[in-house]
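Have a look below at one chain only, the form predicted alone, in structure tokens format.
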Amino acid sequence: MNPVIRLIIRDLRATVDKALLTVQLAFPLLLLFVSGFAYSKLIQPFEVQGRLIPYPAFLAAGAIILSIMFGSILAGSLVWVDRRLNMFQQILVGPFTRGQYILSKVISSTLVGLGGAVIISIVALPILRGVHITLTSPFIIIGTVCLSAFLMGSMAIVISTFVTSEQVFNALVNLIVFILMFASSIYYPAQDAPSILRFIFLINPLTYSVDLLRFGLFGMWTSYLPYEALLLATEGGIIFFIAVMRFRNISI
């Protein structure tokens, strides 16, 4: 058997399980329920190129988007675990490279991310009102969702290469978790924030997430689209760009 698939599938499996399960999708659900019904009498439709979307609906790709940011960051603490019990070390001994078992976690986060994303796309259908599929849609959407996983799950790698302990770990994600919820077009549209909060929006990877989950959504277009799909990307690469470099001086 390949290498990285038999990483991903060990992977997959230290990830996959019900208390894990639990956390990815916890949050983006009490998002989309709670927050999204408990607010849609206070705040009225937005108009979205020229449509409006009820909150609950505005906020179901925000939710999606989260459950993707979650998994991801699951799959990728995964490399610290390793380093912590020793793991790493064991696996490098084997026959796996560094590049396969960064690999095999950037994918294994992408999976994981995408397989919480169909669960909150399943469970939020009855409030998508005004979806609109076009031909367009299904590539933007899963190109979306992928660009996302990818993203998250280097990050989490990243950081996971920096800290000693998983009590600094954990505070850390947690607060750049926070960080990029709140400051993203997550809960309300980018152009209705004020302008210094507008900036941090527009380079918060996070908002371009949901942009352009968000119009592949509801079949929607416009010109800068592509731009905010080559800055997710880029973004991306960067990251694991850097996660690689860290890589190369960890010691065994």
Given for the second form:
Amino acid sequence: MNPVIRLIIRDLRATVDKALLTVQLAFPLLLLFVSGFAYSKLIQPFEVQGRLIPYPAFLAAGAIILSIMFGSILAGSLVWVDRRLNMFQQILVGPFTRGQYILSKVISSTLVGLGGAVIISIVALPILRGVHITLTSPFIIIGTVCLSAFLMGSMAIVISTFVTSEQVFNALVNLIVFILMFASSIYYPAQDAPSILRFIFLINPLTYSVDLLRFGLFGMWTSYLPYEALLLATEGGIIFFIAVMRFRNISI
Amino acid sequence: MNPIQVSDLLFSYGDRVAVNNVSFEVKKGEVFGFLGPNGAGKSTTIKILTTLLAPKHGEVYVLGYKLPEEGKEVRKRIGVVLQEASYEYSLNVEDSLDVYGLIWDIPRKERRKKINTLLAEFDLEEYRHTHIHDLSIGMKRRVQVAREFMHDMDLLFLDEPTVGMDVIVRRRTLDTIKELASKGLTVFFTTHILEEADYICDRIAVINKGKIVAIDRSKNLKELFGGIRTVDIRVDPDDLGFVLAEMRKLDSLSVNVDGDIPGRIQIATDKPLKTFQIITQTFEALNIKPISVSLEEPSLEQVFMNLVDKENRVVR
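Mind giving me the form predicted together with its partner chain, seeing as the form predicted alone was just shown?
Whole complex next, starting from this chain.
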């Protein structure tokens, strides 16, 4: 069996905390049902290609990406769990390379994120009105979800290599999640925001993920989309490369 | 080529030299003890040999592969029991062994077999379904050592493997390791319990301040660095007075009488053979037969203190 697959199975069997998986779904669900329905009284449905999209459905795409983000961030905490329990060293003296180790963490967290996304999607089905699925939609949705998870997982791993304790890691990740979440198009479309805010939105990879997913689900096209797709893939690759480089020099 | 071949190895953390031009080799099927005080360079050496750190200078070959270039090949063929406890706390003993076997790519059927064998060998059968976090420190350590045998290896690194184990379990673990070594497994062993090293190691290296200060068989180390030794003589308590009077005439002997055991004389000496000759001549001259004459072996601890503590005190 491939070494990366063996490490992924280990993660899913031994390292991923099942309670954490439940908790990671809580926030996207709250966003979906509390924010979605609370704001829907204030925000009117809007029209995309002749179809009316209600605000809870608009927010659902954000909730799916959020569940992926929370799952992917797990990659960083998986590394910390391994370091705390000394399994990090134990694995690195085994038949693996550091690159394989990182890749396994990113894929494990991607799988957890995807699992969360599937659950959120199923729960959100009744409110996903105005969905317009074409032949290309599944590819766009799956591609977006996977690339987003890959990028965010790599980002979490890079962060984990810079900090010196699990507590700092958790605090830093909470801060970054908060910034990424509110400075993105999860709650509101980027093109309608004031110019400074729009700039911040557009350097935030979460915006690319949400916009691409909305395109896949509702056909919401913006002129930024091709660049966003390119940026998502490029940033994912670059951040993963940085993660590998950082890991090569990590002190043991 | 020997399983471990190290020449002029140097490693430093910034300005602090941790391992200073160290050279040694470990032969196939040998249990090689690597002893030293805290901070002597043991862990750094092990980290280099197990590919966690890259040497700054010198040549290191493990199982014929050059480090760090061929580290991946080395890692496939070594087993490592780290000094630190390393577990997946969410698993029970059986699952812990199973997951470890899985990451070493052992087929499921073989894993089942090995788990049963190891649980029996390490006397862990009754803890099969106990969660790791519910085990005592010694038990956890036993699982950690047992777990390493889930996969085959040519060279095993044991970094203080018996920490926290009770005497019986410790002896059983050491015997298991000894038995495996007798079948051809090479073992690199570190410990702070020197009787343990004396019991299990074929050869011992003592490292201090990053340098190897002695390397030999335990017996030879004791002879070379054991320092003052004690000749223990038992005579009939009625003859004690005559013997003492004769021996005290000789300036070359440092004679002590054990007040607790009647008829016991102890002579401290750094030249045991010569002392034996003098004692024999003395008894012949008195025409008295001793009940017993024996030479107390210096302990490995004494060797260690002579090699390490004296040097460190001088520096201090």
